[in-house]
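Presented below, as structure tokens, is a lone chain in the form predicted on its own.
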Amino acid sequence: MNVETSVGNEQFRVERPAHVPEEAVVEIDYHLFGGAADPRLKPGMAYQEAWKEIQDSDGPDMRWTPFNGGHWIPMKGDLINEVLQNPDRFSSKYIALPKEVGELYDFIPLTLDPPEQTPYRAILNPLLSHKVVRPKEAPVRALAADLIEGFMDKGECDYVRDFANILPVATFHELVGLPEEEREELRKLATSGDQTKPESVELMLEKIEGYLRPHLKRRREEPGTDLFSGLLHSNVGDRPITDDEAMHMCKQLFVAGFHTTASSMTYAMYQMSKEKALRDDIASDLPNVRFKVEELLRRFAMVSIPRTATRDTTLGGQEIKEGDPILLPLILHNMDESIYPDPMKIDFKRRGALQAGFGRGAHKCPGSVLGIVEISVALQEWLKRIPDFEIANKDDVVMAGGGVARIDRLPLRWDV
């Protein structure tokens, strides 16, 4: 390898399997790659050309590291694809790595394979289809302005605290009819599981789950017109989806309803704050900025999704065992350039495969229609009103890895 790349938390480290070529092993633990606690990470480096100098660098197209109980890292797009697109070889039991942690989630239908997984999915699509989610672009925007209108004149911000962690959660919000007040607290209480230590997830899931309990018994007596009463009044298949069921769909729509979205949306005023060509490129043609999106969430690609192979079996060359978990970092699905030329570029007029930010397969998020129009919003109010901004102090700007890499911390400033 041409890439230094020891860190790692040592709790989970295991030996080298007898199957593991010793040129396939890359030191690299998901949980802090391309953040903050990344000793290797250089100065105006993000999560996603950290990923791209590992993909770039010497090795065999499947690497291994020794981190998070041992698994796969598979470096190149199509391989990406093919375990994506095959759950009866690469099962997403483990949502999370290591094990120990993944174990404990029991989201629906996220840890389930089709067909098992197939009833609950078609509970989900049309609670997140186009016809739910644009109704609520305009609530989205008023709030976006608002926001923004609060800050402007100041001149300075910090964008994570003062708008991107707060438009997407208020906006999932208002979709499940969780109470205003507790925005905040929610947040916090989803983000607050450590990743690495199987009795804080725990701890998370047991405190979500008794959140959710009285509003879900409340929506089963008094349903409403929000997406948890729609969920807890669907069937599966031919009968009433159980409230256990529900509760475990529920914490899922918790978790992960607003997480990606938030990250996304910073990672492009992160570049655009230092391109002013991007900014005046996306602020020319405000009224279709979703066109745009989709290159942006291209670019910006920030989840790695666990999987576990299900039967002994081969990719990219490599002999996998049955059991043997795979980490699929999808910024290199789409950094791949024999899938996307020139992939560090933003190109608005790239057409070709469409991006795997938001997975693909059976898995694919089904919340992906609300994120790109909470996006596009986004950018659309914020350009209107502060059209030139830059980063404030680029040593005040703070990274995170993760399952779902983040920007903690983004001041910015501009001329008022």
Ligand code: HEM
Second form
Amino acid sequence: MNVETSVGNEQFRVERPAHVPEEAVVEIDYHLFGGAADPRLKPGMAYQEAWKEIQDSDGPDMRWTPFNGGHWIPMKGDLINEVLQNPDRFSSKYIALPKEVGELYDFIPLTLDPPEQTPYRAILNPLLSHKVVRPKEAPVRALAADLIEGFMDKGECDYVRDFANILPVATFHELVGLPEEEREELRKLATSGDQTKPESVELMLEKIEGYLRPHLKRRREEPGTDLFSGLLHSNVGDRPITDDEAMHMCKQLFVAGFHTTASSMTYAMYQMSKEKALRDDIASDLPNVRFKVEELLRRFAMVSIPRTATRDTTLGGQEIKEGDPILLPLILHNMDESIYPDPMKIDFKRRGALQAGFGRGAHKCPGSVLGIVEISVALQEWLKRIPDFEIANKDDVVMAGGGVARIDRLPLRWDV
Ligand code: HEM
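After the form predicted on its own, can we look at the form predicted in complex with protoporphyrin IX containing FE?
In what comes next, the whole complex appears, and the chain from above leads the way.
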């Protein structure tokens, strides 16, 4: 099957290098792909279906796009795994493309490869463990309930604006102990950078640092029991962490957990608003909803992660040159039918391979416990109060592509 040509930002388009076969070329600007600006997105389709069309189209397992500085896109789950499990061959030095944007990110641990990355993960893992997250569940639940009760009697809401964009920011506040009145400012800050413009990303990162600095200073002087205090008073190997390192880690935490969690819950709600059987199935056993969340995360994975070849190598039989960027849309792993039979189907009885929406290998998401708690609580509190709902107007749903693809607007309605 052939697929139509998409649109893309021409600024970082490059010529096809000699080692890229012509039949591998596919015109994909991942910042736009699967979003409203992409003509490939037919009515009723979401980002995940758009990728599935590419995966099922004729062409080699290793595709290459001229957008965003030119990069490879492996189509198969085993190739995505191979990249993620071999950081010595594929570095995470640039966590966004084009490289002009990627090099602005100085996040720790994401931009470091093992073994350099390892001691920072050793700091982070206990700070986001079950033990730390469990006591946060009750306040997150109370907030979710409050938000829903605020609009329940109206019979309508924009799920993204009124719920999904608020809960993860508020949860982060809970974890870090930031002032409540700063929530909205934080949400705006974390979502402000235009990922295709280096100057916009630079400004966003500067502003985040400016915001965080006094909060970190205060916790350095008067440590509390929150996440930032824990970070600031930890050791990297056998020496205390520096203020600079702590800032790089806090910036990473600040950005990592918002869009991903908001987007995951929104795709789940989008599908539930279209499928009554799915709503009923999830509502039928709310206490155990978290076991179903993994399958929802598999079906609606929406993070694409870049890696860069550290040396000349091969991948899927294709020659890769040192410095070649590779983009890994994790949904391509989760929709590979050789790993997940009938992959488009949401099947809560599915067993076997773990889904890859949280990544794989050394950088696998340390916030997964928290993310799953938030999504579970969001579904439980919603379905308890509003078991039946639908999309108010299909034309008003706004899809968006990007490193974290999302739905920007999801107007829902229900009977009151
Ligand atoms: C459903 C929600 C979430 C999804 C789908 C998600 C997805 C991911 C993915 C795919 C990665 C790997 C990136 C890579 O290898 O390049 C990652 C890393 C990371 N995530 Fe999450 N994430 C979620 C929630 C969170 C939350 C709530 C937090 C913390 C508050 C968080 C913190 C991080 C951090 C710090 C890393 C970097 C880890 C490292 O480099 O070692 N994430 N996440």
